[in-house]
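Consider the single chain below, provided in structure tokens and representing the form predicted alone.
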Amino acid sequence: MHVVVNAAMSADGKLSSRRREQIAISGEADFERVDRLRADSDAVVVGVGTVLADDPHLTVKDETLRGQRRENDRPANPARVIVDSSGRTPPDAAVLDDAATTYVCLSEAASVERRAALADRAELVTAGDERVDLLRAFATLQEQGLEQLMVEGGGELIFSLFEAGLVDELRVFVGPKIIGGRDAPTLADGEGFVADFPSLDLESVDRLDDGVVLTWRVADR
């Protein structure tokens, strides 16, 4: 398997702003390489607080490439997947719609009523007790013949997804803004590292549109 973190942060290294509402960081010729990126993956990756935040549909925008993917004998969009320890999901989220199968991830702490809710909408994948076990969560993935992973955020997922040792690449476009704020959002929240910081290697830097597009390898993966 293969794990790719894509984000777009201000030059501040935000994600978004203290009341956690989507903003516009980047622009036409990033949002054309994310769709991309995408077409190339077979799973795109978020947390639940990302679905709440933003409600995305997280599927290839193009036509051409979803194309491409048929040809390929390979669905028209990647599968999705939530990282939803509670089961929080809400059954009308736009990511739950039959445009590609979803997998909703989630811990032995997610009630029955919330696991009926999803059950007919998502592939429900139980790990962990309190919060998702994301070893186990993405080795079931991994079964499924989901080997190229996006993941698109947010930054508790990005951190547990680098703490647990399953990111082999970041990707980051930043952009020229900033937003400030203590509470605001950041690539990698969580509890954050003390000791063993995860070390990257770059690899290439590629200016567009008014920002940077920076492409590191995570060291000794």
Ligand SMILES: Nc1nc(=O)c(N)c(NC[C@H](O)[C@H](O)[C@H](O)COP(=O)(O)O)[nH]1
The other form holds:
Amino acid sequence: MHVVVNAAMSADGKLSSRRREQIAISGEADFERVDRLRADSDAVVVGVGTVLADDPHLTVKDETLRGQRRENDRPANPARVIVDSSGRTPPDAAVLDDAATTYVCLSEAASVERRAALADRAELVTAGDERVDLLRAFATLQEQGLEQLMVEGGGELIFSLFEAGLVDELRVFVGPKIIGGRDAPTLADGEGFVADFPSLDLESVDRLDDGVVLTWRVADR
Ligand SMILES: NC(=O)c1ccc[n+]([C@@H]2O[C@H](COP(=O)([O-])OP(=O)(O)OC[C@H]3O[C@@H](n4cnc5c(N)ncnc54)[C@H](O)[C@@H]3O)[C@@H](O)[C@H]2O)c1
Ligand SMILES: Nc1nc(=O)c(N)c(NC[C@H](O)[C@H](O)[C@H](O)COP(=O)(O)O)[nH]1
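Having seen the form predicted alone, the form predicted in complex with the ligand:
Complete assembly follows, chain above in first position.
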């Protein structure tokens, strides 16, 4: 399995404002880059915080890219994966429509009622007691044939994936805005590290519009 984390952040490292409202950090060229990355992936992964904040669809937007996937005997869109301990994903979320297979990764804490509300729209994966055990959940996804994973946020999930040692690559668009705010989501939130910080090897730096795309490989720990 190969896991790429992709995000757009402001020059001060924020993913959105303290209101958790989506902000146009990047422009058209970056959305096209993200679309190509989605098209190259077997699944696009987000945390439930992102579903609740943005209601993303997580599909490939370019018809030519969807057509190329079909020619290669792949579904037009990659699968979608939501990491959602207690099953808070709204049943009418865009990510649960029939444009692609959706997996909802739950913990044992998800109630029978929440499971029932999601069961006919998604494949349910259970791993972990209170929170989703990401190592186990990702192993189950791999058993389903999902090898190339792209993670689109948010900051809580991205931190946990680094903590679990599951990230192979980080691609981040750094855009020409200051969002500020100590409560605004950043690229990696959660508890934060105090030692054994994951370190990164810089692979490429590409200017895009008035920002820059940084590609890093995660060094072995
Ligand atoms: N700029 C970007 O590229 C970008 C991309 C995605 C999201 N965002 C922004 O990020 C914000 C949402 O991020 P967030 O950090 O609140 O939520 P998130 O999407 O990271 O989801 C976190 C939630 O996932 C669940 N979860 C279950 N198991 C977990 C585990 N082991 N580790 C971590 N989480 C686990 C928990 O319910 C947790 O609250 C929104 O404001 C959204 O607009 C920005
Ligand atoms: N590339 C990028 N630049 C940004 O400035 C920004 N705010 C995001 N945010 C990513 C976020 O996850 C979006 O919600 C999805 O890109 C929506 O995906 P859909 O179009 O619904 O498929 N992404």
